[in-house]
Each structure stands twice: as structure tokens, then as C-alpha cells.
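Shown here is one chain on its own, the form predicted on its own, set out as C-alpha cells.
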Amino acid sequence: MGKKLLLKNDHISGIQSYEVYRQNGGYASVEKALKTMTPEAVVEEVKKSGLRGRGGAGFPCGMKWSFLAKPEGVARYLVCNADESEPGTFKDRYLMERIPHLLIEGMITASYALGCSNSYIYIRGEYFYVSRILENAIAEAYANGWLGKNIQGTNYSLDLHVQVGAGAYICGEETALLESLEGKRGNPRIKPPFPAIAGLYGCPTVVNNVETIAAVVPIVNEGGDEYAKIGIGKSTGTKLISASGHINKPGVYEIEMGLPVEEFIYSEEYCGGIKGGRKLKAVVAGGSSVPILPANLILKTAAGEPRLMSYESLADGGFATGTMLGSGGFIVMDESTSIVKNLWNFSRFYHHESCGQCSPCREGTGWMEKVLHKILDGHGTIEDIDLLWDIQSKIEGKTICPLGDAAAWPVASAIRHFRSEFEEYVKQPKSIQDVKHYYRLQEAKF
């Protein structure tokens, strides 16, 4: 069994309430952090940790802070995005739900290291019970000292606001939640100035996922360098996995990263194999935003090597071979299902949460949602198929923020794929004559 860092004390009942969170050891890295340690030193033990951010980008958190401007007599802020809207990801909600006093503890270490003495939690519009139980869970952090004015008798302060937001997916583009955060549409920011330069209200802002958060009290509590020891490669500590489709044990798991594919898929300890005995077919690993891989491209790279759960192996060989970690959202799909019908989906979901800025996301969402459409109606033709694969490589960057490429992406990786499944539906009968004789045909198979 790997080694659990977030979810180790899951399993103890009241782990929501702050007595039982503190007799487990909580808040032991605030601490540590407000009595033995500078804002610096935490910094650089975030550094040596490798922790790379577990919101979908992956880029190193230590390097992030790192950025964050420090003009003297300025306000910084830390703000936890929380609006998890990725299809398919559901890890957050889970900790948060589970264990909400270990986001607490983060969001304090962390922003002590950036130097903030006001930070925010933004949390998705659907989630509004979850931010109910972070509030509560404030209210008796703020009760027991370790929020508020001169926490734990140090000289560090720092209050703590949860902000709802109004269920739209382009908020959890870091500067589209910024604008959401000051009252405002929330449209994506042209960078630069990135947030570390001008971010909420025009001050230096870090923005970091929840996982991400929850992965500093680890970190800070066992050392940078101990944490770097988990994993492989570039790919250090462990990951949440928001585990789902057709599988026996579907749930949120904590691997290391580096396990196998294969292993997360089949073994009784994680996904538990395929529902009903049926055959893989393909996987979208990280959310709905990354390319999709058929079952021989997901359990191994395309030079036979197992494919692992980390950035750098699932990103092997590319897109035309590879996908990506992303958020973590782990959907799997058996023999019966129809890739054509799924990526209908997914594209009518981007045409849907578009915000219209960019003229080819708003546009161009729009017409892979038709064109997908029509093929499944059995109107298309073999020209429609080449038509989405045109479209898809004039939305891709090209627009403001990562929206696009997360609606461009899936068609692509489809098409690439599975091919044959768009030509057959494309080779369906059109009328009733040749639905009847379609039908023949069918029977006369068997």
C-alpha cells in the first residue's frame, strides 16, 4: 500500500471537527512554521519538496511563490481556488468535505511564507454546502487561536474569508477567479502582468489549487527534502486521483506518483478493474480538458514502456501518443461505450461554459457542438469529420486563456484515435428505406 500525506487520518471518525483534527496532530505545521521557521525558510522547504501545483498545470509551487513581487507597504494575497469544475475531478470537494482543517492549516503555513495578512478560499457556486463546513471549520480555527490577531501569541496575523462563486468553469482560470473575486465578470486577464505582479486589486496575488494547499502541511511538517523522496523524477509526493466511469471501486485515491497505470486500474486496492468483466477501451487521465487514449496507448507508451501516473510518463511521446496528469480526473471507458457520443458531450459542455471573449473559442466551441451533432444524427458526412479537425487547430492557441485548448484537445485526441467510429457514423442509413435495410444487413451478420 502506498504511503498516504492527506488522507492518512481519513479514516478517524470527527476527523471534520477541530478537537479530534487537532489530536491528530493538526495544525502542527502552523506551528512549526510561526515559531522555528521564516517566511523564507518555508518557502525554500516548499522548494526542495518538487511539489508541483495539483490543480492541472503542474508548475512548481516553490517556483511560484518565488515570483511573488514584495513592494514595500503593498498588501499580498493567497487565494485558494477552489472552484473545481473540471468534468470528472472531485478530489477537492472530498478533502474539503472530509477534512477541512487541513486546508485551513495550509492556506495559514502558506500564507505566512507569501507574507499575507488576508487570504481567500474561492469555492464553486454547486459547492455551496462544502463552504458551509469550511466556515464552520474557520469559526473554530478563529476560536482556538490560530486565526485572527496574533496567532498562537506570535506577531504573525492573518484572517481568512471564503467567497462562493456562481458555478461558471472559466473561473477556475486563475485570473477569470480573480475577477470574480473583486465583484466583476469573470473573464480571463491578458498576461502579462501576471497575478504575482498585479493580482486581486491590483497587489501581488498567489494562486494555488486546494490539493496543492493541503500538500504544504506535509511538507512543512516532514521537511522538502523528505517529501521529494516519494515519487519519481520530477514527479514527487503523492496525488489525489478523482477515480470514475467504468470501474468496480470508483472514489478518490491517494497514490504516489509513479505508480503504474495498469496497477491504479486493475489492483483491488485502487480502481479495482473493469465493471462487468468488460475490456478497456480508453481513459481520459487528467480531466476532461486532456487528450483521451485508447487502452493500448494508456497501459503503455508507444515505445512499450509502462505508462505510470506521473507528469512525465502520461506526457510521453506527446500528444500524438501521450495526454496529461491535469487535475487528475480518471475516467474510464469500456468496450461499450461511444467515443463519439462522449465527446458530444464534453464539447457541448466548453460551447456552454465559454465566456465568449476569444472570437474562436466563442465561435469555434459552437461549431464542434453542431458538427458533432450532425454526425451523431446520422447526417454527416466524412467532410465533417476533416471539418472538426480543422476547427479544433484554429481554436488551440489562440485565445486568451487555456479554455480553448481544453475544448480543442479532446476532439483532437479523438479523431487521432478512433477515426473509424466517426466514419461509422458517418456511414449510417440516412432514410427510413435505408434504415430497414441497414437493419437487414445487421441481422443478416448474425
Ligand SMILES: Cc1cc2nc3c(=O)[nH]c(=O)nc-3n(C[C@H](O)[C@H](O)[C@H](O)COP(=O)(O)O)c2cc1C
Second form
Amino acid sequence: MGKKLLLKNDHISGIQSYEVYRQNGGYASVEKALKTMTPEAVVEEVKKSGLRGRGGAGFPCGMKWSFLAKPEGVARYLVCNADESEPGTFKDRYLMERIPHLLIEGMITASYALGCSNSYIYIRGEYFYVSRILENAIAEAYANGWLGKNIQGTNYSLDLHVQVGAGAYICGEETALLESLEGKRGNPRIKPPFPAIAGLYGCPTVVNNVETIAAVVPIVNEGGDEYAKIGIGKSTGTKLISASGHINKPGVYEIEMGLPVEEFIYSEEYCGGIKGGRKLKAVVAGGSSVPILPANLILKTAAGEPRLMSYESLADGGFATGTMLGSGGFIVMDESTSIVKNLWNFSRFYHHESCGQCSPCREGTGWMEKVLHKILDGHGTIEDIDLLWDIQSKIEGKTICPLGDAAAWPVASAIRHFRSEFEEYVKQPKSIQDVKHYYRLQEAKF
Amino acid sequence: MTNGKEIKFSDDSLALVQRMMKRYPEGKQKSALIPVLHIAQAEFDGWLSGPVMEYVASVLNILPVEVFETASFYSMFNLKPVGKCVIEVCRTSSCWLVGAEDVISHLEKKLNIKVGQTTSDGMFTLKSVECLGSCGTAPMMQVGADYYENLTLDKVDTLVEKFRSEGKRKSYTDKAEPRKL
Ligand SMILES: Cc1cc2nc3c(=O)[nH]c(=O)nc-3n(C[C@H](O)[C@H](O)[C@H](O)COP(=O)(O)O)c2cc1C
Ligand code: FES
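Structure of the form predicted together with the named molecule (previous: the form predicted on its own):
Next comes the full complex, and the chain you just saw is listed first.
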């Protein structure tokens, strides 16, 4: 069994409550940081740990923290990104629902390290009931002297708030999130300036994913060096993987970085193999945005090495033969899956979720959805496949935020690895009746 | 006016809104807009009418157009009347792979409406939505604050009957049913 850091106590009954959490070593990282470490020392431990952002991009957390501007007399903010809306990803909800105090503890320790006196957890609106769980945990933390004025008798004071969103994938993008937190539409900002210089209310801000913040707790408790011993190469520590699709045991699994993909899919400890004993066809390994890989390439790299669950191994071969760890949303598809239809589902998603600021994304996502629908509907031509390729190539890298890339990559990778399937639809139009039904589902906005 | 009632938050809601506005630095009370719109939607029949948005603007001391600008961006805000129970079925990949389409067409037949429509008795509105972060317990749907996971068509039937017999309006801000973890 791999080492667990975040979910090691999630089976303990009552761990949601303050008392049980505290009895099991909870809030030790706050005590240690506030009473024995300077804020800079905490940042140093996080740097040593090699922790990389768990929200999708994998940017080194300690480095991000050290970029935070510290002008005299200006407030700094830590904002936790609990928007979790990348399709296939549900680990943050799992963590917040089961061990809410772990996130609260991480927020306090991280806020101390960054010198913030007001911090926010921005959570997607659909997770309203989870926001209640967090608010409860925060109230318990206040009542026990972990939040508010002079935490545990030290000079450090912090207020922590939960803010709900209202349904918009784009608000997971950090600058859109900040706009939304300011009460506006979730339109991503042009960068630079980066949030580290001008973020929430124009003040220096760090945005971190739920899992990143939670990982600060074991890092401070056990030390950055200990954390860095877990995992493989530059992929240190553990990662929460959300496993879904055609597998026997969907769910959230904490894995040690470096676990072979094959073991993850087939062992009883994790996904338990493909449902109904069918064959594996493809995997989207890191949430809907990352390139889809066919079975042979997800299990082994192009060089024939076993593919591992790590930033580097999943990316091995670049986009030609590799993919990305992303948010760890691991969607498994068996041999019965239509790649073209699934791609249409993704493209509809990105079209629906484009904020509409940038023309390539606003228009291009709609065109891709339409062309895919035409192909599925039996009216496609070979030229349409090339057209799709052309459209995606003209979105990638040409938008304010990476939603454009996220919409382009699934299209490019599906054509790259499964072109023959697209051709089949074109050459032998199997009119798929229910697509007509499904297409209609893009109802008008209420 | 909605349904002849004066548009005004209840005392409890108003107190909550005022507490919320204090979470942000001086002059940044617009930050409370989204949470306040959730409260307004729950309190004023499940949707945000023009007058309701104007009222919210007056409470937060911002322009009505700022409220509309924000409200119209987010999928959870209804700018048209909806049924008491808005059934939101996830239609994205992980759910789709394991039968979301069947759940949606079953509901369409059962309620005798299409996605996007409301039943004639005003009880149900059926929506299909994007990934709700419940992909490992797919297919799934959300009604008010509650997530209903690992759906089967039988389970859907039971739930619809339950909602119908309760006859209550469901809001995101409701207290959620206890969940087995
Ligand atoms: C379209 C889009 C959606 C995103 N959604 C999320 C999300 O739901 N949760 C998240 O933590 N990060 C999301 N991100 C990444 C954030 O912009 C940001 O990089 C992240 O919150 C930083 O935290 P980390 O360094 O701890 O990963 C998204 C990015 C993009 C472009
Ligand atoms: S795909 Fe349906 S909840 Fe994620």
C-alpha cells in the first residue's frame, strides 16, 4: 500500500468534527508554524518539499509563494480555489466533505506563511452543501482559538471566509475566480500583472488549489525534506486521483507519485480493472482538458517504458505520444466507447463554458461542436476532419486564458490517435439517432 | 412584486446579508453579490426577476445593471420562472459514459416535458448541466442543495415521487439531507 498523507485519517468515524480531528493530531502544523517558525521558514519548507500545484498546471508551490509581492501597508490575500469544475475531477469535494478541518488547517498555516490577515475559500456554487460543512468547521476553529485575533496566544490574527460561486467552469481559472470573488462576471484577466503582484482588489494574491493547501499540513508537520522523499523525481509527494468511467471501482484514491498506470487501472487496491472484463480503449488522465491517449500509450510510453502516474512520465513523448497529469481526473473508457461522440461531449462542454471574451475560443469552440455534430449525424466529409484540426490549431495559444488550449487539446489528440474512427463515421455514416436528442440538450439559458 | 408580495428580504436574510457584506474590505461590498443573489433566488420563487435584481442592487448599493451583468453570466441563476423542483442532470463525459442520457430521456418521458421546460403544474423544471464533480458516483443529478448519485431509473422514479408528494420548493441554500460517507 502506498503512503497516505491527506487521506490517512479519512476512515476515522467523526473525523469531520473538530474534537476527533484534533485528537488525531489536527492543527499541529498551525501550532508548529506559529510558535516555532518564521513565515519565511514555512515558505522554505514548502520549497524544499517540491510540492507542485494540484489544480492542474503543476507550478511549484514554494516558488509561487516566494513571488508574492510584499509592499508595505498593502493587504495580501490567500484564496483557495475550490471551484473544482474540470470534468472528471471530484477529489476536492471528497476531501472537503470528509476532512474539512484539513483544508482549514492548511489555510491557516499557509496564510501565516504568506502574511495574510484575511483569506477566502472560493467554492463552486453547486457545492453549496460542502460550503456549509466548511463554514461549520470554520466556526469550530474560531471557537477553539485557531482563527480570529491572536491565534493560540500568538501575535498572528486571521479571518477566513467561504465564498460560493454560481456555476461557471471558467471561474476555476485563477483570475476569473478573482473577478467572480469581486462580484463580477468570470472573465479571465490579461496577465501580466500576475495575481502575485495584483490579484484580489488589486492586492498581491496567491491562488492555490484545495489539495495543494491541504498538502502544506504534512509538509510543515514532517518537514519539506521528508515530503520530498515520497514520489518520484520532480513529482514529489502523493496525489489525489479522481477515477471514473468504465472501471469496477470508481472513486478518489491517494497514490504515491510514480505508481504505474497499469497497476492503478487493474489492481484491486485502486480501479479494480475494466467493468465487465471488457478491454481498455482510452484514458483521459488528467481531467477533460488533457490529451486523450489510447490504451497502448497510456500503459507504456512510446519508448516502451511503463507509464507512471507522475507529471513527467505522463508527459513523456510530448503531445505526440504523451499527455498530462493535470488535475488528476482519470476518465477510463472501454472498447465500446465512441471516441468521436465523447469528443463531441467535451466540445459541447467547452463551447458552453467559454466566457466569450476571445473570438478564437468563443467562435472556435462552437464551430468544433457543430462540425463534430455534423460528422456524428452522418453528414461529415473527410475535409471536415481536416477542418476540425485547422480550427483547434487556431484556438490553441491564441486566447487570454488557457480555456482555449483546454478546448483544443482534446480535439487534436482524438484526431491524432483515433483518426480512423472519424473516417469511419464519414465513410459509413451510421446516423446516430440519439445524438439528435442529445444535441437539443443545449437548452437556452434560463 | 413577485406573486403580490413586496420584494424585501426577511429579517433573517437581511441580517445574514449585512454580515456577509462585512467579510470584505471597506467599499468592496459588491463581492457579496453572488452569495446575496443565491439568497434572493431562494427567497423570491426560485428566479431573479428584474425587480428582484433592482432590489439586490439597492441593498448592496450598486447599479442594477451590475447585478444583471453578473446574474446573467452564471448557470445557477434563473432569469426566468422555474418549477419548484429544478432537476439538474449532469450530462458531461463521465456521467454520459455510464448512462446519463438514459436518465435524461427517462425524466423527459416521466415528466412529459423536454429538457429546459417546466411541467404545467409548475412542480418540475428539467435541466441538463455540466460536470458537477460527482463523476465517480455517476450518473448523478442535483436538486436544490442535494446531490443524488449512482442513479438508476428506479431511483429516479422514487425521487420524483418523493419530491412530488412533498410539494416543496427546493433551493441551493436549503439545508442538505444527511449524507452517508
Ligand atoms: C479553464 C480553467 C479552469 C481551471 N479550473 C480549476 C479548478 O477548478 N480548480 C483549480 O484548483 N484550478 C483550476 N485551474 C487552474 C487555476 O488557474 C490555477 O492555476 C490554480 O488554482 C493554482 O493553484 P495550484 O498552483 O495550487 O494548482 C483552472 C485553469 C483553467 C485555465
Ligand atoms: S461528469 Fe457528471 S459529475 Fe462529473
